[in-house]
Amino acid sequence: MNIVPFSPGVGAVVNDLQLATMTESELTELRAAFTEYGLLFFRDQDLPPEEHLRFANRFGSIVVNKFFKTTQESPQIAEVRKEKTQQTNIGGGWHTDHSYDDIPALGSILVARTLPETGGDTQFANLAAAYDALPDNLKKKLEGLRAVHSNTHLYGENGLYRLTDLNDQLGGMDRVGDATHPVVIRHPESDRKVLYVNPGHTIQFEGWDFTESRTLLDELYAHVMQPQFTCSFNWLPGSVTFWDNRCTWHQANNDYQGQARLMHRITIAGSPLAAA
């Protein structure tokens, strides 16, 4: 196995490893890389749905998304689908998967199934590195803060996705809700401090009004979106990405109108988040 950084501040590429035939010693090495980088990219993988599931189960139990349709192969694999005729894509803005759950997801494993000829890259951001680079006065301001995360504005009956051409692909309007988490968490494996807010799901700081919250959140978001904390991954047949939802953001580019894109996603259950 050969692990090399993908960009100066975000992610790593794992070479010379087939996930479907990984040994226990390789799994141990991969766990260490996942803890160190929080974002791993794989190329030229032969990972049919049954092997996708087996790989995920080697990292933890699987949590099923409340809103996505699942594949014919397994109810534990979610479809991230965009048809040729659709204009809107799922995950088209910066977000962290499942931050709206009381116990957020550990990570997500995304496998390319159908790709557009051009476009469709996924961007990622490193929230541990972004926190480290915050000025000390802002770090002090964030100490002890908690933030409200929600999915209602996206998946609820009058949510954003319900007003688009993705409506037929979604379900679970009766399962929307909120959760509250520390703004700065201590990552349970790496022990790094992580900025745990995201544009897709974080609504406001607990005990703050919306406008006051928005001002500080927008400042934090602009900081994270700087080039030194982000990267863009170009999907090819056989590509797989495994990211840590506790220390990364991601967003899917919607720049392939008139072309189809289908990805299979498995989400791994996490544990309660602790404040740093």
Given for the second form:
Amino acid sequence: MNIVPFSPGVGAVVNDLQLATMTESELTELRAAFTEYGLLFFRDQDLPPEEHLRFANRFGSIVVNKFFKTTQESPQIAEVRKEKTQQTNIGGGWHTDHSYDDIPALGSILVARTLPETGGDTQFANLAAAYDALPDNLKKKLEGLRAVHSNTHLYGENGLYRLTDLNDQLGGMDRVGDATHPVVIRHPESDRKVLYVNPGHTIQFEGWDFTESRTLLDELYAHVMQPQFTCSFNWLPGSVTFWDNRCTWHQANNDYQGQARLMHRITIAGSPLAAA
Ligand code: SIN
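Now show me the form predicted in complex with succinic acid (SIN), since the one above was the form predicted on its own.
Expanding to the full complex; the earlier chain stays at the top.
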């Protein structure tokens, strides 16, 4: 196995490894790379749904998304689908999967199934590097803060997604809910401090009013979105990505109108998040 950084400071490409036939010692090496980079890219994989599931199960236990449709092959594989005729895509804004859960997901494994001829990249951000680079006065301000994460504004009645042509693909309107988490977490494996707020799901700081929260959240988001903390991955047939939801954000570019895109996603269960 050969692991090379993808872009300065964000992600790594894992070469010379087939996920479907990985040995136990390769899995151990892969776990270490996942902890170090928090975002791994793989090319030329032969990973049909049953192997996608097997890889996920070797890494941890699977948690099923409350809102997405699942595949014919398995109720544990979520479909991230955009039809030719659809305008809105799933995950088109920066977010972290499942941060609205009390115990957010560890990570997600996304496999390309149908790709547009052009466009449809996924962008990623490194929230450990972004935290490290915050000015000391801002780090001090964030100490001890907690934030509310929600999905109601997206998936609830009249939520943003419900008002789009994505609505037919979504279920679970009654499963909406909130959770609170520390704003700076200690990553359970890498031990790094990580900024744990995201534009998709973080509503406000606990005990702060909405406007006051918005000002600081927008400042933090502008910081994370700088080029040195972000990268863009172009999908090819056989591409797979595996990201750590505790220390990354992602968003799917919606720049391929008139073309279809289908990805299969499996999400791995995490553990409660602790303040740094
Ligand atoms: C997601 O938000 O999980 C989807 C990412 C993608 O489709 O590229």
